[in-house]
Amino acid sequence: MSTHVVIVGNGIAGMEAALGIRAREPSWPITIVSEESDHFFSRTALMWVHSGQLDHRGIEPYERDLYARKNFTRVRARAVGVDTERELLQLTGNQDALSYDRLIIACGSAPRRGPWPGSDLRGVGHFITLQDLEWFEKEVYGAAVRERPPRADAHLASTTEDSPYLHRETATAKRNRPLERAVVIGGGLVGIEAVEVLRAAGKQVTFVIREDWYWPMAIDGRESAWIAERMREHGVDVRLGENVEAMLGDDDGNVRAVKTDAGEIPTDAVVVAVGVIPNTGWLTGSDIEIDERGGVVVDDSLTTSAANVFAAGDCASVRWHDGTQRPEQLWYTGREQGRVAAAVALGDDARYARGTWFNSAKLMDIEYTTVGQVESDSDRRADWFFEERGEVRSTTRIATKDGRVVGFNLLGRRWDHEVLIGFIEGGLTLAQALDRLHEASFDTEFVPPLVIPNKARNARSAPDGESA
């Protein structure tokens, strides 16, 4: 008997689930519901589209005929509810509810909205969705914005006012003059991406971060000091330890300044980059359990509290290494969860086993790699730290616990995370990891190798926050 699978979301988790099911069941009907876009795209590459280095097609990993070749049915609509007893997914507008035999919720994240007065002014936005990209490009380039395909939601059924995929009018168009300066609020990866594309466009940028250093959840004060230094060298006005109090508008409803506890910062636009939240508001009132962070609570098989309903990706609240239950909002974890959700929907006894954490990024022009557990915690994990200054500038921070390496935080060079994961899972000591660190080098041919002097190698490991 045919089994109808409905997937909410066509990001990495949703597409991996769809492809995994189709590989095993060529005849099962698979319907993919997406409010944001017609085609699966790489969200982490939005900045390259904004800066003109890639076009929209360039960030789509699959050919646009994938849906037809795989016999996927695509529905452009906003999901607004689930009737788990009758197994129906409810949609906006006049579209009929979709019946399902298996439902996979992979609806991703939405930008966290600014909590300050004036956050709804024209010219205030985010940089998470395709619709955010459209707004941000028009805000920065105005009438000169590069030619784009028709709006992604030109044929989209009516949506709701709380949707993260609504299009917004720009302050630039209302003022009828080019954007000259902007403020970015929030010290994380999306914030630094917004800063970078604004500087690439030649705009004045003020980066407001309420913490004492940039991205404290991922890098320490020593590492952050270098990032802030590089941003300032690129012409960014970095404001650390400032708290936003309000957005101030002009008589036409356009943002004109950001008010902080240190004064007013004149601006033509504001990018709010204070994190993301699971895009699960539409599940309110259903019998699908949602945790306090907004994540869909799942067990190790990614099964929710409702029969035949699964969740994967940014919106799924999974078990972490420390025993807590919360969403994992990374591309590669979404990919793996999508594969597990597909297997479970097919009837396999599959489990999502969260492996050793890793991530990588580029902070302005500084490479960043993190592997394992490097965050501070109550057990006073020890840090070994070395800063290289020469032809290459880099920092190497290795976290140890009970004499074994548990994490790496690395800036300025390129590293193979799989080799570093092997060091951690193999139980290497600090000395062993330093001896073999060259095995993980991913630098290009003409980059001189990292040389750590014996004095630095033999330095005593120090508690978090202190230099070795």
The other form holds:
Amino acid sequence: MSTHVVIVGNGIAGMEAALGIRAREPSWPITIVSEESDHFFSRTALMWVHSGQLDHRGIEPYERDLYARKNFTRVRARAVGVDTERELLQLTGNQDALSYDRLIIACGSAPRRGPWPGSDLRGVGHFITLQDLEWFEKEVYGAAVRERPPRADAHLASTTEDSPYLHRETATAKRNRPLERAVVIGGGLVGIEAVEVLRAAGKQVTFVIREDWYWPMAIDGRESAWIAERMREHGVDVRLGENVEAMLGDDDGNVRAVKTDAGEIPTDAVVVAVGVIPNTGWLTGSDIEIDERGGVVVDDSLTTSAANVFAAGDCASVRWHDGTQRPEQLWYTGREQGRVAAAVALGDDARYARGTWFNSAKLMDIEYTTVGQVESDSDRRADWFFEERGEVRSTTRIATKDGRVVGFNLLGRRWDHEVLIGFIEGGLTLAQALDRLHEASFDTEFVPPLVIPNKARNARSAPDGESA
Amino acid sequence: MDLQGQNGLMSTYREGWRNRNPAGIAAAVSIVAFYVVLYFEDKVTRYTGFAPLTGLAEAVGLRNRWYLYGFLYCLVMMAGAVYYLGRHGNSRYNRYRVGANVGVQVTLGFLLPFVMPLFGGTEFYASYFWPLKYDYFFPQTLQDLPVYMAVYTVAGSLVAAPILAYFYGKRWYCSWVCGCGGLANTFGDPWRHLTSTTARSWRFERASIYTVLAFAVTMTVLVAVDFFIGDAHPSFHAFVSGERWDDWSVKTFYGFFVGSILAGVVGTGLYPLFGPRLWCRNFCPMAALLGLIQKAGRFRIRVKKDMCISCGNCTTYCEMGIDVRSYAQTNESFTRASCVGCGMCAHVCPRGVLRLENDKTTKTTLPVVTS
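One more: the block was the form predicted on its own; return the form predicted in complex with its partner chain.
So here's everything in the complex, that chain up top.
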């Protein structure tokens, strides 16, 4: 008997789930419902399409015949509800509801909207979805110069007003002159990407960050000072500790300035990059449990409160290594959750278990690797910090707790996080970890190795809180 | 130093001449025309009574059009190297590699063969080996070369090249030494993203490159046999080694089709349309041979576990059309026969996931002793 699997979402979690099921069940009908796009693409790569470093096809991890080869049925529509009793997924437009035997919700995140007056003005947007990219490209360059993805507008026949996948008019078109300057709000990864592509396009950029330094969630003041310095070297006007109060518009409804507690910043466009929220508004009213953050609550087997309904990726609220329950909005955890959801939907006794935390990023042209616990609120933790200023510039921060290393925060060089995880799980002391740090080096060939002078080895900063 | 900065890549798809616009097509047509004249000038002269390249060579005091070509090649390569290093020179690997390649080509590929005959020596290209430089393995050529050159070319082709490829991958040749690779990585760099990455292009590559290798080996054997029995078998001799263009022999066909059309006219002429490694990827017998050794050898590209974000920079900028992302996103360290080890995938990776290594045995996770 064949089992109909319906997957809401064509992103990394949904695609991994679909591929995982297809690998084991060649004949199960699999339907992928996607409002955003015909083809799975890497959302983390949108910035390069904007700048012209990659094209749309380049950010698609599989060739476009994947759906035909794997016999996936695609539906471009917005899901608006689930009838868990009759096992039906409801769609808008004149699309029939889909009857499912297994439903995997992998609908990802939506941009968090700005809370300020004027956030609806023309020229204010985000940089999360494919449609955001198109808006942002047109706003900056006047047009999207390269080939759009196939059937870019196919979802418009079946969508709702509150969808994050709607097309937006640009202020640039209305104003009838090219964009000269833009403001980016929000001190996180998407914010710095928006800043970078605006500079790549030669535009003036003001980066407004509410906190006292860039990305306090992940990096400390010393590390962040370097990032801010690098942004300023690239011509970015970085405003730290500045709070947005409103967006101001002109008579045509185009944004003309951002008002902050330090004054007005004239602008032609605003990118609001203040985070993402689970894209789960459409599940309100169903009997699938949603937590206060908007995540679909799942247990360790990624099963929701409803039978035969699973959730994976950004939209799922999972149990973290620290015991809390919240969404985990990362690329590789989305991939892993998609695999687990596939296994569970196939009837396996699979569990999603996150090991030691790690992540990486690129901040302008500075690479970043983090492993373990480096958050500044960890108790009884001390940091060892070294800044290298030779041919290579880098920072190395190692967090210890009770004499053992618990975390690494590393900027400017490449590191193999797996080796560092081994250091943490092996319970190495700081001295042992420093002796063996070279084993984790992942720099390209001929890069001079990191040399830590003896004097720096023995320096210890005071426990956190006193040193900050 | 910005280790992995990618500023030079940002606008690739926003520059029309790099993306098959009319300027790009015009560039391809011009290069094709240049190579047609270069290889077939006698025919051009026959129809027009005019020998443009030979005339130009004589005007600037060079002995023939091939020296003129060598001179132009060096100029274009150096200009391309400036462009390349401006874009990717923030990596030591890129600086050393392109620096070595330009140095080898200007000295061994141009100056030495130009200067040696002036002092009564033999014109000899020390940076080319069999089967790329197939005529160096013809018995007649070996007989005519001074002994040390004959030993150099045989030992270089059969001993040194394979051993180096075993330990360091074919990159030691294809990306650090070779003239075709050198031109591709300098002058051809603006178009590296145009190399097809489809599964279909990979199938074509495998079929075509090993066909050319088989052809090169067969021809070498036939020419050697002909050397010993040709006098007694004139029809066999004509079939294998006939020198007249109008009645084809194995040798003239190889020279025309592989040496001139595939390596020059198509391989270089079509840079602006299909990327700079068309010849190296699909047709070069030396690349085919070294690729097989590379597969069995120690070189690999190591993939860091679970860190790939599938962005596609590696695949897009692989000049050999390898879908690097397909390995990176599945945590699979790999060695592909076609990989010339240019290092661009590792250079452009925004998460530092890839690394070129000369040791396949390094474990992904090193053992950690609990203290």
